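One chain comes next, on its own, written as structure tokens: the form predicted alone.
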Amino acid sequence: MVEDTRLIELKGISKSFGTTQVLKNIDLYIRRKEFVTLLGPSGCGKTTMLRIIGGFETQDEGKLIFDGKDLSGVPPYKRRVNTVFQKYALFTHMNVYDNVAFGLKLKKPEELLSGVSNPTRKQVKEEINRRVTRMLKLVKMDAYAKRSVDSLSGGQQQRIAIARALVNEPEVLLLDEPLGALDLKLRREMQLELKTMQQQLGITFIYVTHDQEEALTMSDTIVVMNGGEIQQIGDGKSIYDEPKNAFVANFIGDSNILDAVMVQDYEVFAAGRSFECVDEGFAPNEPVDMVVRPEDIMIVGEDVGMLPGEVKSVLFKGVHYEMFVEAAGFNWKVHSTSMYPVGSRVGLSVVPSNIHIMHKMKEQTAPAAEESK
């Protein structure tokens, strides 16, 4: 359970690169102990976002308040706070066990000893050895001390420099799309690898990433950025069930989404007939968006389905059929366990708790150019 205490506090933070603008007024707050993912496209601002708490760049205007202090004008070592980028910047002249302890070597006696007055080199030697030893053994490479960094996979260099991170035992790790380099079945195990680490750490992990996947994964909390603006922030679970608007539907699995009229409460318009919903509060007749996602549309018999339509394309995804099914003038994409070759005649049925009404999107300015620097 995370936490309800805050550690690091956004406060209308705006950011641009000469006449664009990266980040627009943003507010957020981020607990202890807590693992939250910036997601969103390239151009969305999450990067310089990551790099603002960093201290690697500095915000226009707002704020930003760690354990309740400012950190305006804080240089990036006087931050509690490691950053691992998807560029490892590993020592190639220096072995595992020295990349590790590079960062501990250069802290003052007194530093690495809190507490201890006058420490001994000896002390201070048996220290570096103790936290390198754990991290090493942490992130599963203590049997890879003595190899140079040059002679280890990809995912084996990624697990050293988190670990480099982590050996100067920060409050706050920032991850910049750490796992980009590495293959699918070993972003999966790293995926995981990364939540257990911060669950047995107990220290805030902040990840950017543009894959959903990894976000729903490993968060206990996604922040959904396009555009420079913060579009929905919630668990997995939450923001995949309900959806602020068609951006986040669209970005965050599958979806049909349809223009729409709400009629009513509970009632909404779609595709030339009526839907029953869950969905009140809007205003009548107003113009929404539905979202229906394509696991939650059954495929029955044309004669009792909602929509009759024609089976359009069939594709075989491993767990299921992703099947295109033309009814009212929309061409539905639906998951179905079952497939119904092209050309089959079909009824398209949904129950009300699965049709998910939004409001229509406001216009978003083009993506920043600047972000990827």
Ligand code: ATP
The other form holds:
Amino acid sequence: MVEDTRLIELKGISKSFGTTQVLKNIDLYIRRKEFVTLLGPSGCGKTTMLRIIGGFETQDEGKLIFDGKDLSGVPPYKRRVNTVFQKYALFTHMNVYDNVAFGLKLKKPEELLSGVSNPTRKQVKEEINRRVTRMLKLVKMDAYAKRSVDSLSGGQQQRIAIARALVNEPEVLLLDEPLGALDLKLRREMQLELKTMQQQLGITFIYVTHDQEEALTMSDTIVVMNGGEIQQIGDGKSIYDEPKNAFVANFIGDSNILDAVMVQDYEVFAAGRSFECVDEGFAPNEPVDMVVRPEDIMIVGEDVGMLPGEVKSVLFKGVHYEMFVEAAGFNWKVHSTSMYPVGSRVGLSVVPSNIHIMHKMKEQTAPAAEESK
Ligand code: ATP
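Now that you have shown the form predicted alone, what about the form predicted in complex with adenosine-5'-triphosphate (ATP)?
Okay, now the whole complex, with that chain kicking things off.
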């Protein structure tokens, strides 16, 4: 269970490399035992943010607070965090057990066995064995303890890398696209396993990915980033259902995004007609983005729909069909379990609560759909 205490706080963090500002005044807090995902397209600054938290990079401005204390100048090995990178970086000349035990063997005996005065070698060995065995069981690799890491598959090696990071009992685990090199099936399995482990151990996870499905599957909280700025913070459902702007709407899930004008409260004008919506509080005739999810558009008879149109393409996607329907000069992406062949004349309808109105973004533009996936 996520606790209601702030473990990490980033306050006004900015960072530039040369003339490029990659983080712009970031404010964020992370609670104890929270699974937080930093999600955004390549180059948005998420890895840099993780590296600042880990101590591998220093911010130009702002403060990083850990458990109430300023971490400025504290080197990585003195922070109560551990990192798992995309490349496993295991010691290939050691077997699985020794890879996981490595960090523990470097610890002072009294650190390893706090509360035991003058621990004996035997006690130390037993403690290391207890912890390594527990971690190998947790990542389901206990049967492989004596194997050389070279003989393992990519997924198994990543499990060992995770066990090696967790065995030191960090308060926070930083994970930078740790499943990026795995195939889709294994990736999905590992996502569920990581989430289970995080809950069992009660450790705070900060996870970096550009994969929205991965973020939705695992996170308590998703931080959507673009161009060095936070776009939205929230749980997966609220970000999916109530994206704050067109960037988020396009990055998380599919969207139809139309240039529109908010005529007055509850009335928006787009694609040559007025639509009833549930939004209010915009300036009269304010230019806005109107966002409609493909699964929220109903295909009905041409004469009963809000917009008459023609099916231009059909793709079977496994669970649903994805169709593009040209109507009122816009190519609408529609998801439906029923298939309408190319050339069919159809009507499109959408209920007011499924029309989302957003303020236009000031500087940034929404990414093309291919870039963001
Ligand atoms: P990716 O998923 O591609 O790693 P990201 O969102 O994690 O992207 P960052 O790795 O934080 O983004 O990089 C943000 C920007 O800063 C990029 O343009 C990158 O090239 C640049 N950058 C990162 N580290 C350095 C560095 N040490 N020196 C110079 N530029 C850097």
